[in-house]
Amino acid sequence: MTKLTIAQLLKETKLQQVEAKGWVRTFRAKRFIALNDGSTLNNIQCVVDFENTDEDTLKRITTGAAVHIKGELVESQGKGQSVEIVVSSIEILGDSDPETYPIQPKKHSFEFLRENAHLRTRTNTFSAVMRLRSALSFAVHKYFNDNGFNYMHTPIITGSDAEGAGEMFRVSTLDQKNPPLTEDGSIDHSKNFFGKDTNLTVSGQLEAETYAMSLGKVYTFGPTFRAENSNTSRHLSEFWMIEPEVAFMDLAGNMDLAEDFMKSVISYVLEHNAEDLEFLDQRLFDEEKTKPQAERSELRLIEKLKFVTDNNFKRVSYTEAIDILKNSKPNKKKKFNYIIEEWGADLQSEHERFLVEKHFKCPVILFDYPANIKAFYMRLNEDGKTVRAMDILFPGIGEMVGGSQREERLDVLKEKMAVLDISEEELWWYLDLRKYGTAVHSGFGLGFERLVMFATGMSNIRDVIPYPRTPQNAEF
């Protein structure tokens, strides 16, 4: 007897005796079980001979129950599937209380499903989203492996703040009620577990740079943390970051790498996850129809993904982008929420989307940003006021990737750190890279959940990670 996943069974052409294990989605007329095992969006229909099945077993076949079915794979008599299983025996592996089981065969709000995140992947939407998340993760590793990158595990506990944001989670073993104090009354962190003040990392970039300057090409893909008290649909306190770093690569090479990478991972899911994408495409289309015309997206989900894979990314300087935005109709008619008045403005999502969706009609890479709105480690241009930074902008979401050529000159880096009051003592090892064999090098960062949002069409970041961590919420 053949043991196959439901995804395999639905593609099977050989009619034979089979086994299937999964969870009951629905059981109707005491005869038809819709069975799903997570391998595919689609259920397989299992036809029970209720006249030869005892009443107790029939009562226990309820939504959510796990079952082991044996039977014959036959051509389906109904619509919607090519094959079905005529059941010869059924074993109930786990009961499901129909009165309390929360994932009933009806429409549930995403908020309700977040409250039941341990069960929400039993719905079509979330099983599709999480299969796509898995596929994208594989595609990331595959791309870097195929292109000669070394995978680096950067520290989760760190004494440095790569972004200079200060919004970090502290790691401490000190007694919260009675911590040791210094003579001036402040907490004595020398008595802490690591002998210093440490935090959960916001980025693995600085450590990745150190390995790039010996291994050449490295990337990180791991959890990062931000203690920002934000409850927006685009922020998490725990999220995953992809951060490649490459020695001897300038900003132009960095843009080439980022464009090729983004096209590759999106092409992978277009090729390998068509079924889930088609379902999510239709889900998003139906959702868009309920919105006012002005708020609807001009592109459907799959069109949006192909918009990225099928177009060359337009490279535009920040200065040129500011001129375009200043002279645009939305800006002149004050339709933007944030009016662009002068060079130096920090662009918002509405500006980024205008450049992509309305002006250039293709993905855009902005480069050479004002130094005072970018991080200290970005390479200062000869004009003294811009840095070799780049952001990649996508339709519907705005900024997707942020990166730069890194500042390789010791004296310039020290000057920038002094202006921003960043301690040389804390980052002595980072400065060493500029003392011993310094060279041009570049890299970028991509928030993985933002990529999953783009690929699935989900509008809330809490719905693309298994168990979201947000202010006042660490359930599960």
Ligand code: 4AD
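Here the structure is a predicted model, which means the values were calculated and not measured. The term rigid core refers to the most C-alpha atoms you can superpose between the two forms while keeping them within 1.5 Å. Numbering follows the first chain given and starts at 1. First, how it differs from the form predicted together with this ligand.
- Comparing the forms between these two forms on their rigid core, the Cα displacement of residue 275 stays under 2 Å.
- Remark: with the core as the superposition reference, the CA shift of residue 104 between these two forms stays below 2 Å.
- After superposing the rigid core, the C-alpha of residue 142 moves by less than 2 Å between these two forms.
Right, the form predicted alone is done; let's see the coordinates for the form predicted together with this ligand.
Below: the lone chain, stripped of partners and molecules.
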């Protein structure tokens, strides 16, 4: 490691002897190396004295090579940078083959870069996205830490299906070809590693509830897994979820928390990652210019982020939303794939996007959904047919957050579980929370990659996680 990163060198005002290690982005006219070490979007220009450098070394300064440069930091003669390094010695640390190196100094498609995900962070776009991902992750922990939350690690391997969706990855050590069988011929999970059937978690919520009911304010931030076969630009089979859970907080408090939290993490990157955001703002703007006028976004990326931090999210009940949708143009003209006919319909992403992008034009919190389209643990309202659920919908993304006030009444919860055939035996510990000192409590889950998509303006979720896991794809 050299003492200063390129990010730091570029800010130096004292002219001095320096060293830099990094990867060559370009080498122009046998003289100018654009060097990058990942610490910043910007390259440092290194000026090589080609007359006094041997021919072999000059040949080995190619795009992608790792080099160690020593020289003098001076004011730059050229445009575009304030300082540059006049090279006194250059050592090639690792050669790159210019014939086969995939990341050429030109525009590559995101599809191509996905196939080369191990090298794509050597491009400006992906290094900016991943630095932002890292900063957002820090901002998440900072927010909760500043607000008195305890960080809790919920298990990755679980015996329960929190969302009741049944789309889980099984964790098993049984011989797949010849599993032990019970008398009735089904697989004998008592012989399995954990003595029972287990899966990768779809959510840490149920366990987080147990800690909320003792530590008060907690959150989890970890990987979650869903075996749903949704090959869309917004779904991953492995994604990271942030789930706060708070005792004595109702749904209104939950909405306030979610809104304040999202504004806070977005403000954090606006303040601390301006350079990367400006680059992505320009990238998106250039991309949008190639689209027809009607499909272009009205706001640029940074304007969109500021819009979110400066304006209140619109809070709308499911019932109001259904009325808006029923009377909407695309519904009347049968432009939606799923026509909204009556109260009770599950909202598809086309409806969510209509509400946020066309109707309200801002983030929307939908609440009080019909009980039968939501999970068993949500608190039943006095009307007996809706639950205290909330989804936060974002322009360009759709559902960003899903949360609720939890059912704290033992009898109501048991009834609900019976109807849905959820075993009381399996969730005995969850029911215990309602037996011993039950109280109003609430929480939500935010898909971290969807947040990164929004903050970076990237339109495919595969481009905001280092190595995406999706149906038929687990490369790297």
